[in-house]
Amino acid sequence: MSKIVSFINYKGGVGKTTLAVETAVTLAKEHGFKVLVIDLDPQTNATFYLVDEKHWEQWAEERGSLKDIFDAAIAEETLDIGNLIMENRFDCVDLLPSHLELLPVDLKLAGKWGAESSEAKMIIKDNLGPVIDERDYDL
C-alpha cells in the first residue's frame, strides 16, 4: 500500500516544490522507492523542474495532464489516467504533471458540487487509487 506525503504550505516560495522534488528523488534514486510527484500546483514548477516546458507542452497536448483528470470528472466522463502519467523522470520517478490552466478549476468544482462537497475533494484519490495499486507505487 502506497503512502502520501505532502508538502503544504499556504505562503509562496518556502521551498515546498524543491523540498517535494528533491526528496522524491533521493527516495527512489537512493533508497529504491518507486515514486509518482503529482503536481497540484498551477504553477507548474514540479512539472518544470522534472521535465522541459517543450515535452511538457507535447505531452500536455497529446496525452493530457492533472488538469484532464478534474475535467473528465466535471463532464462525468471516464478518462485513461494511467496514460497522463510521465514515466521515469531523471531515471527514477514518475510524474502527473500540472497545467497552467489548472487554476480556475477549484471554481468549476465548487460550481458543479459546492464549496464543501466531499465529492469534489475527493477526486484525486478516488481516480488516481487503481492506478497507483496497479504500478504499485511505494509513495
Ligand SMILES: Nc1ncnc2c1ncn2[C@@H]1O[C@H](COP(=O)(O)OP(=O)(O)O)[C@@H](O)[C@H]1O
Given for the second form:
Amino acid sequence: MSKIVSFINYKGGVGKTTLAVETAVTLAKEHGFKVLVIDLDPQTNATFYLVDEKHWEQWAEERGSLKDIFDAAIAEETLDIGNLIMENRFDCVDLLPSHLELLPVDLKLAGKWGAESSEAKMIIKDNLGPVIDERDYDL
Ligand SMILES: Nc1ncnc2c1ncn2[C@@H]1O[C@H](COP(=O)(O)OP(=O)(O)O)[C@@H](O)[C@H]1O
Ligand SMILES: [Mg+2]
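Show the same protein again, this time as the form predicted together with this ligand rather than the form predicted alone.
Then the entire complex follows, led off by the chain already shown.
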C-alpha cells in the first residue's frame, strides 16, 4: 500500500521543493523505499533539481510530462502514464516531470468542467493510482 506525502504551501521560497526532493532521495537511499517524485508545480523546480533542462526538453517532447495527463483527460484520450516516468540523476528515485505549460491547465479544466469542479484532483487520482500500484511504489 503506497503512501502519498505532499509538500504544499501558498508561500514561495519556503523550502517545499528542496524538502520534497531531499526527503524522497533520503527515504529511497537510506531506508530502501521505492519512491516516485511527482512534480505538480508548473515552476518545474523539482523536475530541474533531478534532471537537466536539455534532457527534460527532449523527454517532454518525445514522451511527455504531467501536463499530458491533463491534456489527455480533457481530450478524452488514453495515455500510457508509465511512459512519462523518468530516470534522473539519483538512481534511487523515479520522477514524473512537470511542465512549464501546466500553468493554464486550470483554465482549460474550468472550460470543460467548470471552475468549481474537483476534476483536477480526480484526474491525478484516477490516472496515477493504477501506475503507483502497478509499479509498487512505497511513497
Ligand atoms: N533548509 C534550508 N536551508 C537553507 N536554504 C534552504 C533550505 N531549504 C531550501 N533552501 C533554499 O531556499 C530557496 C527556496 O527553496 P525552495 O525549496 O525552492 O522553496 P519553494 O519550493 O517553497 O519555493 C532555494 O534557494 C533553496 O536552495
Ligand atoms: Mg518549489
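Source: prediction; values computed, not measured. Numbering follows the first chain given and starts at 1. So that the term is clear: the rigid core is the largest set of C-alpha atoms that superpose within 1.5 Å between two forms.
> Is it true that D126 shifts between these two forms by 2 Å or more at the Cα, once the core is aligned?
The answer is no; the displacement is under 2 Å.
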